[in-house]
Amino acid sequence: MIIRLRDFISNVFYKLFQQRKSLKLGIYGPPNAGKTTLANRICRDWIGEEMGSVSKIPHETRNVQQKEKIKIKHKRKELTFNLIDTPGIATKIDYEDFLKFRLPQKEAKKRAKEATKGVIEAIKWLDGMDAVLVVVDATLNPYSQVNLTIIGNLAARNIPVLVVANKIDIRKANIKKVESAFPQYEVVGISAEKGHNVEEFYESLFRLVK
């Protein structure tokens, strides 16, 4: 009787702790893969607002952005989490790359400096993540040094991962190649911009944090 009562009390405290804990879901990936576009899609779908601005210029997101207590529902299931959108991870950031987009040299150097700090910040946030969405551009070679570096860091930390193959609305997108590159993880193909296949994405998200 005493043992049963102790187990009951333990379960109550465990459930209370679980309810108070804020699940942190991070979005990681290389620049221009569509991380903030995906964050905006999730936020618009469930809280009616956006996470941040997007641009064709790399490293538009240069600081970690967060939206708290996003609650999503799917097939009678509910999931509440804090969504963290991170700057694009890059192994090299050169201000001259921004000059190609006709930015003034002063602005290009400023953006490069901020982007470098953003990468460092994003990596620091990794240790606090409960699960991560790795967004990759499905039209590009998934075996890039950046993608492999991100996946390697997540694997070393045993963080649950869902690989999101974005931009499937573009003809040259190749989801099978992404699946071959990361066979240890579930891969879901979407178009964050157009909203293609988002229902399957949410199903995969529930499996990720079950």
The other form holds:
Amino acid sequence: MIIRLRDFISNVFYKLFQQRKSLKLGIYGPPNAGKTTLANRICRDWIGEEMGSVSKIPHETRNVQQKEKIKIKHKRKELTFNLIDTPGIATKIDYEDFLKFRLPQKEAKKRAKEATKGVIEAIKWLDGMDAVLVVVDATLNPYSQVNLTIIGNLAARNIPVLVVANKIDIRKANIKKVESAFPQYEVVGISAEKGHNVEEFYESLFRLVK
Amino acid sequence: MLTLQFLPYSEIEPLSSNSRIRKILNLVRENKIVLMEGRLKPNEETDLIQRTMENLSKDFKGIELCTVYPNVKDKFLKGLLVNILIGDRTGLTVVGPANIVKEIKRDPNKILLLTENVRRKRKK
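Okay, that one was the form predicted on its own. Can I see the form predicted together with its partner chain too?
First the chain shown before, then all remaining chains and molecules of the complex.
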């Protein structure tokens, strides 16, 4: 009886410990900022597989995707987390925008419908995150309301944030502008596609969840 | 013709979050651009986006949303006290229907409203 009780208690503690160890790291941002490209970069680097498909057509990711227990190592430090890639958050979705990418009308309408559900799903997942990477396109104006709304929400929930200024390989990219838009957060510039500055990104990630 | 509807803080202050969002969305769906005194709470902003997505239809393609507020770093304590006493009425929130407002740019203390040429669109 005592042995069973001891096993039960140790089992409960083990599970609690395990759950705390795998934190939930979310990737949020507007459509086409490079969220899935970043998720793929992390997954390729540490588990040798990709997370999802990427496309120039907005709203390619229309469901929340998750990879569990990704273990990363950096300078003798180790971190295990569940990586959650979310659909891009938008305030408007019009199927006609997809027609510009030469999608057939039926497919464009289907994509718009799924994208709508994806935005709702992404917002619902905000509550469960332990830390969030907010991916912004460094070639665009960072003062977009979607960026401000996401960050404002995370701040209100006391969720740690790392702002990832993506696409720094493009000449138009302006990290200084991203930094001045979010002075209270650490901003790291990367090119998730080309792999520029990824080492510094992982260092920032460790600082985010320390 | 564009309709700008001013929404004073006194009109939304007594409302619950749900009612505030409903009021804004109802006005936007009447093709009005809402100029609201003050700001929504962060969770209300995401609720507004969520409710917008739930209400998308052939005629309602979504919203453009923008908030501007003064940099009140120096007056932090004073601002905090005022917010506690009378609510966060600093700043301005602009919400417009996406079929009329193409884009709202915030840069960072001015608002640029880019509207669709509705007449030209209708002719097509």
